[in-house]
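Read the single chain below, which is given as structure tokens and is the form predicted alone.
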Amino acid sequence: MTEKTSTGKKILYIFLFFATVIVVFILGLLAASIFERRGESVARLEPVRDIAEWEPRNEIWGENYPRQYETYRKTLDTGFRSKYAGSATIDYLEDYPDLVVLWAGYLFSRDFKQARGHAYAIKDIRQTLRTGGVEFSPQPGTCWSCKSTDVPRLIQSMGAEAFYKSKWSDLGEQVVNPIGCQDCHEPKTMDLRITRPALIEALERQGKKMSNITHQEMRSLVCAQCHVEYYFKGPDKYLTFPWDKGFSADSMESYYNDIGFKDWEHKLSKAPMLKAQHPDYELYMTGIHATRGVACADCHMPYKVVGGVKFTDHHIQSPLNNIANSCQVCHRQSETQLLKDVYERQDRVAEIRKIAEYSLRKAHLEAELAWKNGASEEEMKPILELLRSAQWRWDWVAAANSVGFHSPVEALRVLGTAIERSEKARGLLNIVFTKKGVTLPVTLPDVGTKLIAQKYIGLDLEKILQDKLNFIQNVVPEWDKKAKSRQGSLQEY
């Protein structure tokens, strides 16, 4: 063997030695990382404390599930506003004053704002003018149903019927913790569960059993406990979902007509009105995402990875503020293109919705004028039925939170029927005006701003605001004081 060959082998051996050391070192780091991630994963399953069956305080759950609670706390962030919605406060009556006329005689004509994050649920229901104040407190206990983790506890202890028929203000010291963990989770296993009887009852009337519901379906149904259309049934105000005939605007309208239900009588037109709440689930069920098996949580609560732990992001928000983790899991287009696609659909829905609002506002004012000029109940009956149907259909789209995006084709169809029925009502009103000798076109009052419209329909805003201020300053602090004494702590949100 030559000296040159021997030297070459030594160099090769040295190289192999150091290469082996480096590979072993890298494998060691990889193994350490794997064991660390496994440790993180196991650690998250070991509870810090036992959680009581009906524990309403989200911060207590957060001790066992800090990652989820940390992201839940982000629902306090009101910094994001999309083109039409988001988490920021939006005064819809200010931006769309026609709504004041559409809801004349109903509490929504006082106050209607964009809903903020779940953590604001208690604060916002206390502050809205719709729940009244000290002198005027019109709402039943049913109005708390979707606002708090205290609700399942109270329904279990009081019974659903007693809870619903209670007075809203009488339950104030008991309902203090905002929407959160217990609303959707079983405390021992964290399995998803339904805590609101109205949803279970509605599904059972459709012939569906909870035992047959899949986990993916539950990832939407826990949202459907609240993001739905509902009404207060009978004198006891029993919370009921009008799903017996289906989820569409048409089927729910038929349901209401069959039982002769109305939410209120319109102050100007005297039409027997329906008020859609927030039929997000129903509109979603008519759209392509539901057809493809995409759940609410897939878009609004996408999975998140921190270290070695994968969990559901509880910063429940618009997917438009989290496109990479929401939309782009399935759609490969750029964020810019996806946002453009969403806004194009919302623009079209918003355009047609505005036309419907304009037509309905004029129809109600014209109906008021017809009554003033001696129209009879017989002459007005078909007109008022058309107004009821038209506004219900407009509201079924307008009250949902997606500006129609959950099902844009169905939203546009329903808005089209709203315009058709509203304009048909206005055509019949012109016949009445002709019979009564009223010159056409009729002159209608100026209701072009929120304050002018509220004054026109007879709202005394100064008195209403003073009553609410009295409530906030003198009643709410007592509620919180008693609640803190009862449950030992009270987290401020």
Second form
Protein chains: 2
Amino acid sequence: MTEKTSTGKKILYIFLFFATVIVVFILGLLAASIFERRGESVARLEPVRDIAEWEPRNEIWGENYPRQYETYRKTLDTGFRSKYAGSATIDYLEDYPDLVVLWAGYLFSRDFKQARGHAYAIKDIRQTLRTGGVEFSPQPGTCWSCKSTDVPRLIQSMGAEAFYKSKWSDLGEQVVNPIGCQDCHEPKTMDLRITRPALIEALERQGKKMSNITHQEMRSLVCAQCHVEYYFKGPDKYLTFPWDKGFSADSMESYYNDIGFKDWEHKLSKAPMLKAQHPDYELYMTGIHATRGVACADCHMPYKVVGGVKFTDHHIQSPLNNIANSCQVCHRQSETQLLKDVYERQDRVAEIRKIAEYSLRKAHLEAELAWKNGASEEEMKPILELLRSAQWRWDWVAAANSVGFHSPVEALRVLGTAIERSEKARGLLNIVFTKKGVTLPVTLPDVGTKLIAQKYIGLDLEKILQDKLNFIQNVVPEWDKKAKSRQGSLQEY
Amino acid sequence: MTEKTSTGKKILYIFLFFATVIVVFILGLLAASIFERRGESVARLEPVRDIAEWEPRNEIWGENYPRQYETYRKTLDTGFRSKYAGSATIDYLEDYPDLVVLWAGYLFSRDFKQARGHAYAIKDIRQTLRTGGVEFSPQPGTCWSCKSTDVPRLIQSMGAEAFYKSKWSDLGEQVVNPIGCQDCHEPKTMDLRITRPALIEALERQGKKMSNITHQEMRSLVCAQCHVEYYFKGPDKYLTFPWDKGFSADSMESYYNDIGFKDWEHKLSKAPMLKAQHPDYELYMTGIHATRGVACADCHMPYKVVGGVKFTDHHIQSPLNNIANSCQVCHRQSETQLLKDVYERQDRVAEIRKIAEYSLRKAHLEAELAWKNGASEEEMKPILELLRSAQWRWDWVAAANSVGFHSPVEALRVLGTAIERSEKARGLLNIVFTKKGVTLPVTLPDVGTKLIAQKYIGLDLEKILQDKLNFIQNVVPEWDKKAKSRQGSLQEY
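Return the form predicted together with another copy of the chain of this protein as a structure block, the form predicted alone having already been given.
Whole complex next, starting from this chain.
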């Protein structure tokens, strides 16, 4: 060996030594980052306190699960991107005064607004005119069922029957925490669970075994505790889902007909009406997303990553507000294109829904006129049955969220049959008119705005609002005071 | 070095030598296979003969493009998998006798069958009762437009105007080769081209530059030469697409109303009717496949690989017959699931279509009864306008292939408006009846089968069939004989 090669080798060894040092240092940094992120996620998943079995306060759960709670609190944000929702306090009766006529004699004709986020559930049920005021308080306990994490607790302690048949206002100081953690989660394991008996009872009547339900099904079923069609059964107002014959508009109508149920008698037409609630789950079940195994939570509560932690976004909202994390997980189109695709479906559903609404409004007013001109019970019976069926079918689509997007083809099928039945009723009404010597076409009253329509159907809005104000100013603060002293704290939303 | 290591190295070298020989041999085999496959594909793409500019004979083109021609010939296979198509000679008038009433006074009430494959185009247009016989030959040359590769040749030589205004029967010996190669391809380059002036004229009136059309658009537009809504304009029966205001049912209806066009006056109701042809392209353009850039050919003529050659399958057919190569190129679901998905849409469209059909049949018969009871022109005018609009909208969906699948949401929207209008017409008819003292509900004639319905609308089927038989036995053989002597050969299908 020469001096030269020996020096060369020394330089090489020194170089290798320092290169190794640098590489090892960088690896150390990377490892630290990984440990940190892992630590971050583990730290936050370790509960900081025990949660009692029926704890209703979301903020207590939130101490253990700050990310879920923080995103849940974003349901207080009421801005919607969808052109069909816009701001979440849209007054539908203002926008569609036909609805006042369609619901004449029913509390929906007083007040019907675009729903706000879950965190507003208590505030909004207290404020809606449908729950009345101090003098007029028409609702049973059943009406609280979907509004609060206090409900599972009360059902546990009182029993479901006693809970439902209470007076709504008698439970006011007990039901103060809005829809939240307790409604869907088991407090020890955070497993999803069904806390509302009505869903379990309905599924069991269908022959479904609760123990066979998968986690992915649960990610829709926890929503189906409330986002469904239901009715208050019997004098005890027992909350019941009319699913025994199936989910479809046709099956549920047939169920109601078989038991001779009506929600109310229409004030103008005297038809024995059905009010659809919000059969979101049922409509969704007929659509392509359900067929492909996509759960409610996949679009309305998509996964989110913050720091090192992946978790479910509890800001439950329209996927149109969050296309990147919902739609685009599966669909590779641009946001603009996907929004356009949704609107193309919704626009068509809205067009046909409007035709059905228009036809139903005319039909109710014409039926009222027929009665006034001496139509007999016998003459009116087939007309009123058609009206009941038509409006139920219209409402099955109209009352469901999403403007039919959850299943546009089924929505349009059902609306098609609504138009058929409503127009058939009008055809029969023409027969009655000509028999009674009423000149055709008949002249119908102008009900072109919410106020005029409400006055026409006999509502004294001033009195109703005064009673509500009295309730908000004098009753609600008492409820909150008692609730705070009972549970030790009360979060304001 | 020892003897031992030297022997070891020798063995290693010998092993490496033979291993190399084997590997090189295998590579040689692979290369040969690749060259062979490439050669196979190139050999078949080299034309074996020149094809004259307006060559109508598919079998001549087939000599150069045997794969395409062989698959084209499979359009002779008339079995469909779809439950809505089944065998391709379904007699729709037998299955839906309401159609006889809906088309009373129009040739469709004589004969309307499920279409067969392209290769049957000549055979079937000669056989349908809509082209008449020897004594009664009602059609103009326009009626050949979509049936034959002879059409571009004749339009080239005669001019479009002269071609359209000829008598259909006068062109019989000239138009003998069924829909095929010439209709969509340029014979030198095989580029797609539009050979029918009506499509080019319609697109140009819409302001579309033909030079800007992409290849992918052409893969739908060659189909849109025929699978569209069209009418025979003016006394010269100039083939025209009513697209000037847009593609939708609403836009085309508005176009027809503006020019005061009617296809015929309804024999029973006297309504000024429109007959939708098969607006497949227009309906498809409103659907998700068009939105996503999927062309007609992607589903109806998917790519196929035989030997080393990838080519377009010219067995044009329902994708339901070939789900693996059409749907499953994009959709990862099973065949069973995809078929179920298609039927779920089609079943709903069929249900609502049936409601519209039923309503329209009643409306026409009731309008006839109103006339018989002395209804005036003035009383009937709004009724007949509603009937025209309703039936057009029903037909826009019903006449299009795919039972609405090309765009189920739009199909159901349009059918919803058809029901609305037809039922409104019936409501007005009830007014007329009661004015005229007709007891309601009115009694309508039984038209429950094709034969009874055809008799009711005054068709003498025996005479019509006898005339057709005379035509098939005496005229058609003459046409074929002359065609054979003119073009040198005539392929039978």
